[in-house]
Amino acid sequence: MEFDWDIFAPLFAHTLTFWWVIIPAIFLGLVVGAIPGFSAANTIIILLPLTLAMDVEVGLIFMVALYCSSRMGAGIPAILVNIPGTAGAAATPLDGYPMTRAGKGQQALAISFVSSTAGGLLTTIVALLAMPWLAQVAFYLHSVEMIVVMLFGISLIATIAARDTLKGLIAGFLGLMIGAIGADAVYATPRATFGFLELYDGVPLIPALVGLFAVSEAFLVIEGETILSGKGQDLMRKAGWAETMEGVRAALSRWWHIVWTSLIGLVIGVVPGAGASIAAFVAYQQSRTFSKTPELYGTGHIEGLVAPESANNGVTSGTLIPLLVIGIPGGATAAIMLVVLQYHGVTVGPELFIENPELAYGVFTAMAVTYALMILTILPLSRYMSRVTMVSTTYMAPLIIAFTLVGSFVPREYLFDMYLAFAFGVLGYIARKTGYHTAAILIGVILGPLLEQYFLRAMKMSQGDLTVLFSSSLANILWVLLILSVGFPYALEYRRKRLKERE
């Protein structure tokens, strides 16, 4: 399967003629992504009769545009009000929200939009050119390798613990224990469910996500007049178009950071089931590890916002590669696209690129066009979106709680999930008040169950032999990189202290 350059230019021009489908899908995706609990997957399911009634090409373009824009939309509430729209945006508030509180919400949104579109556009082009090789990643990254990849993300707990070792580790292990709730993956024995049938599938992610971040934040902002600091309010009142351009320049000046973090997202996205949350946490951890100013992360650092936003948009093109090349959907949205393709009688796999190359390559061309149109349509809105932060907490806090509780109800339609989100909100509020980091808890809740699944799968295949974790050359390379990644900040800090002592 080789890329045919002759069809690219006319295919790109042909895709542009579908702007009337792409632009409405972009705005719909932004709204969907910004509402906690909603996602591209469940929105496409709702609109499935519509997509099935469309021509297969129009339907795919619509779904791709909605998928890409919803990924960007999830970062908007994460930055402005500390509410990640999806798990893929869970790392975005770590530095995005502190920027907003300092009165730089407009710049933060601009940085997010530029990073998202640049990362998404770059990885789409790379995916288009390197598809035959990227498709092989799914064959090389097995359970053993994915265990190490998960540990890259979980090692963020250690990074957070570096500020307050005891509290950081307690928060991280609490998250891992919460993530272990539910029926175990081997014997389906219930663990810590306390008799609640709703917990047998594990702790639902959206209630945990919105509770720890959004509801707890609503409890905190009630204590003040606005979510902005005094200086932040002055900055927001004076903000104009110059602040948007300041954010654009800040993001573009870190172009290399966008490149390598988005490529992390692309590679992780190719692995079926890996997802944007893993990519975002891994990219954030790697960004902090190799930064010259790691102490600035978590305080509103630009690179701490660029990394997760570039990575989670890099995932979008990655998830479609295994779908089109080997017929295995890389995520929930890709699985729904497979349903649409099968309904129209399209067979995915290598034959698709031979029999219908316009449709196969057209998916990625549509993604590239979507990102190009997205930056033109969304970037000017950052000035007006950021004004949300000026709303008084008298109105903001109840709205946040109402939206997040409804959002926690949507995925499973259980009233229990709304109570669960409120309980996580109380837990998050207590954690914040006592100096524990809610991000460390969330990392454990998100990545803990995934790590357990891959670990048990590896143990089952090896019949309980732990040495299987070191049986792969690629896994061993990843182990070495993980050790270097975790040890590098400490070595760098030690070197800095020695240099200061010599001075």
Second form
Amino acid sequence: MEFDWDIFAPLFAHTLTFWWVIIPAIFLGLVVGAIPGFSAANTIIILLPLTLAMDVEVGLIFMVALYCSSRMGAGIPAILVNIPGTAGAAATPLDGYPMTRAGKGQQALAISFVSSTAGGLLTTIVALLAMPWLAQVAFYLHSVEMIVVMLFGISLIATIAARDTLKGLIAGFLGLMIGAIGADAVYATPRATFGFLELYDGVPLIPALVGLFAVSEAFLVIEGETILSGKGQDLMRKAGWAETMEGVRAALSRWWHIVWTSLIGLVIGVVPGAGASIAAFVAYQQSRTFSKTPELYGTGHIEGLVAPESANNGVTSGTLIPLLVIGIPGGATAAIMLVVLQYHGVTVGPELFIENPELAYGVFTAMAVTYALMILTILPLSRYMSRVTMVSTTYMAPLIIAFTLVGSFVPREYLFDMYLAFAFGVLGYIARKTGYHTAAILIGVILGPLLEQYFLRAMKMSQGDLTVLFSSSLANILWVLLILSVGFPYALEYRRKRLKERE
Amino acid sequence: MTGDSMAERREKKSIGGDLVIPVAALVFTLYYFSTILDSPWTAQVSAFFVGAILIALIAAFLVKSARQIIRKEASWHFDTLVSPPGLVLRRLLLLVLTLAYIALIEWGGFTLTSFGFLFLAMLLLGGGRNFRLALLLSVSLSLVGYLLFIVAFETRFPVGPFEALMKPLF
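Previous: the form predicted alone; requested now: the form predicted in complex with the partner chain:
The complete assembly is shown below, putting the previous chain first.
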């Protein structure tokens, strides 16, 4: 499975000849990624008859291109209208949307595109070089270690709560309680379902996302003529190509930030079941922890946008490693790719790299080519996309409500999910009007059930012995890192205050 | 309301709205606990742990709010929640329209119900102005939605008379 450079160059050139598949897949992926409720996974399912009819290589390239571009597409509405297209982009509006409101939507889009592309490309190369070792990550990260990884993400609640501790923590813990609705993972006992069968599987993510972000946003934006501030409108009217280039430069000058946050995404992506949302939250939290200006996060800070966008694209290559190397899909899209590969008689696992190296490595070269073509096609569009923010809220708000509510219907096809999104919309509206952070609620809803699942698994395996949480060296290292990363900002703040006092 | 009391109210922080989320969270947590009292420990452990912390946080918040009220630093009013006052009726009507949209989509189908909702909501938010633009936008957006989601992506959106009528064509 060692990487052979002799295969790579011709393979890259060969993959480029499939541009006619990649470019339409890019645009399709951008559209489905941007609409809440649609995703690469369900689009590939819809198009399964088409992909199964294609040659295995073409089908795989099509799916990979769609997967990568949908990840980037999810960030576009998150930045422009505060509506993440998927849960993986839930951390993007924290700083992306304040930039848009200030009239820097074009720069924010360019930063997002460059960070996503650079993060995706870098992790693709790292994945190619370190595939045998990265595949081992999934073996080392058991439920105990994953509990600590989840806590890294959840500790972002404390970060968000920094501005109003009580309100932030109440929002986060309410989210965790909402996330715990549904049957428990061991005995399937229904909990707090209000008698609705639709809630037995837990609170579905898309209605929560649509309600907390989109519906509440629609009810709030009608206070202004557009979503932009007064100064923001002036800036947007004058914006030209220079603003796109400003965004590109801003992202590239933070190359080191892109490198390490995308690697967080890659490592988390390798773990089956862990997703882009965890990676994005962990990367954002870590980015803020080690920042010299943590107080600027949440106000339209560039690093606050770079971190989640690099990380969630880093996940993309990570999820494909366990699929190809050990035959275990790292996520829903990877699982569908497995179905297509098996349909064509391709056996995944180590032998794939010996028997069919062009196909195995071809997945990653397709990813690299997709990112390269994607930045070329999408970057010039950022100027026109950002004009959406100039649309009057009279027309924007009803559009957001209608299309996102129907989007919440799509994943499960339950009308109940539309009512649920409405209920979350009311909750989100009240929360935002009274200073409770909706992102803190969403973090709880997303990560709470996962944390409980890993915790119960660990408890079952240890027969209720809590010391299992400290039973492995890796877990203990992660615990120390968690304590350090939570305590570090407070220590830094204390030191800053002391220095100021001395001055 | 007299001028003095208006001025006094403006000076004080209105915390009535701030209490909605904590009170709702408290009611929900107690309801949650009531559903797991007789459940196995696996169903209880994380809920009791998280719920207990949430109740403690809410208690701290309520104590803090009560102290602000006693010290006359804050009032029970809900100003933050309903501001700006001029938009209250419009917002409430939009809320009703949204609920009606969800309730009717099962029978009216995606295209017709979306058209009705978009048109009425645009008229409502525009104060009845730009009738033609609202009509044009709502017709074109609902048709684009139909072509993109139902025809192109073959998504199983709620179908109604329009979709049934168009089925032989697509």
